[in-house]
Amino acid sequence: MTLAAVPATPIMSDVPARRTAFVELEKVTHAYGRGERQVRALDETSLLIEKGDFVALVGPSGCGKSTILKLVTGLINASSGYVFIAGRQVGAEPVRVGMAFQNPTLLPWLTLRENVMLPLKIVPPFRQEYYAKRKGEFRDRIEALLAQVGLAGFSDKYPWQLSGGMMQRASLCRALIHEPQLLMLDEPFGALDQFTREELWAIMQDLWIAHRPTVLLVTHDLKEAAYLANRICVMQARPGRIIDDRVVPFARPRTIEIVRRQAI
């Protein structure tokens, strides 16, 4: 799935116009419903991320890992505080967003190749081009981003034809076709086996360092988040909150075997 730009909010006049961090939440709370069925989801929380950086939350359900998310793709407004996206309130500024999600949600009636070009067709600068574009350089840039996740020759296929790490091999291709500044992956392996997780993640940090988005990660796996992200945050359960946020020591490129000899 992909977002053109976080949807408008309203900006606040005594709230700073700019601020440094790519992604900033300051003191942000959420709850859901009201009254008596009020769920506070998220306590106080503050988070910095820097631009192409590649962050990991991790903690149990229902600690408001998902919760964050929505936050700062402006899917849902904070009950309090202030998230910040680009330097701007959430909303004030267009900034492409690409999303995976566990389940890979490709369309079965399209072939791979077009699930892929979706984004392209519907996200500015992108789709002012497509219909010039789609079938020589739209299509060349597909066929190359498919061949490097292992999906050459597979462009004519549709999704009910591939297996399930096919198919995520193709969402991750679809979350970055059209060059987000913002990538938000939301348990994109946890559905996979684990060879087939392992295989991923190293598909995705490769992905990461040829493009360099940046990237939020929720995960309920340490070695994920220790094998993909630079930065690991660490939440409580409901209200959710992070009580840790530690950098991950491991050079890059990484392997499996490093992380399972090694703790953070």
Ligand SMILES: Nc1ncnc2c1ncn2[C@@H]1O[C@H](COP(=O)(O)OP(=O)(O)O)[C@@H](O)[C@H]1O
Second form
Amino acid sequence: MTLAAVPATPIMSDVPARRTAFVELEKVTHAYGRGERQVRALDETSLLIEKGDFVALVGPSGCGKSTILKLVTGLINASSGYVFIAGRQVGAEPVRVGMAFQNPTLLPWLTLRENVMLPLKIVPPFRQEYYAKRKGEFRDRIEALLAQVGLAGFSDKYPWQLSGGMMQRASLCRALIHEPQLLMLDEPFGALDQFTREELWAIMQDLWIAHRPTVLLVTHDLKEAAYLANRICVMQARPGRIIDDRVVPFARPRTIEIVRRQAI
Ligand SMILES: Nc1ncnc2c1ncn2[C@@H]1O[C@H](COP(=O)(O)OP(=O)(O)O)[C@@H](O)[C@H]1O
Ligand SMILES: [Mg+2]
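Starting from the form predicted on its own shown above, please give the structure in the form predicted in complex with the named molecule.
Every component of the complex follows; first up is the chain already shown.
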């Protein structure tokens, strides 16, 4: 699904406003619940992500990967520490965010075009433009994006008429249609077969090169991270923390052979 970051955290006036990286986590911790049932999901974590970068979070189930995505989008508040986006505390200003999950979450009663159009109907400033009768222009943009992921000619189909891979391509289009500053991908290729997954890695790389959003990708798959990301942060559970952070040296555009050849 796609959303604009929700202002949730009370904004602290004594927090410095000037930051250098686009996304900054400063000594952030997060615990779910209280008392004996409390789960320390994220130990003290600091992370800097430059604008237009592509960072992968890799690690076992339960190590806090999705928690980091939720903190960066402002869906949950940090228990301690700060999250900054574009130099402001998360929630201080709306940030356009696109999201895609393991499950494509397309609405079954809408066509592909209508599904992809959804963020334009919801997220400012597109919402105003959309209702100011510029639907035709948006329609062209949707067709162009669908063609980019190999779905030209499918815009009048319903999700149930498509394969899992096609639905996931459409959900990537929906995550990108409103030109998000931040693209959050939570294991979007995890439920696909190996062939389809590798096909979508190539599509995702092309989309990133064409649109250059700042991407945070959560995955279990080191090869996927090495194919797609500029940087890989490896996480460990109990409590969740980043134990390794390294740059992926492969030139772009990358091919599947490059990651197959490497002992990653
Ligand atoms: N809403 C929640 N309430 C309680 N515990 C949660 C909640 N969401 C996640 N957790 C716990 O926090 C830890 C980290 O979760 P999560 O960030 O979803 O991990 P990952 O995405 O790496 O699998 C796990 O132990 C998980 O069980
Ligand atoms: Mg998760």
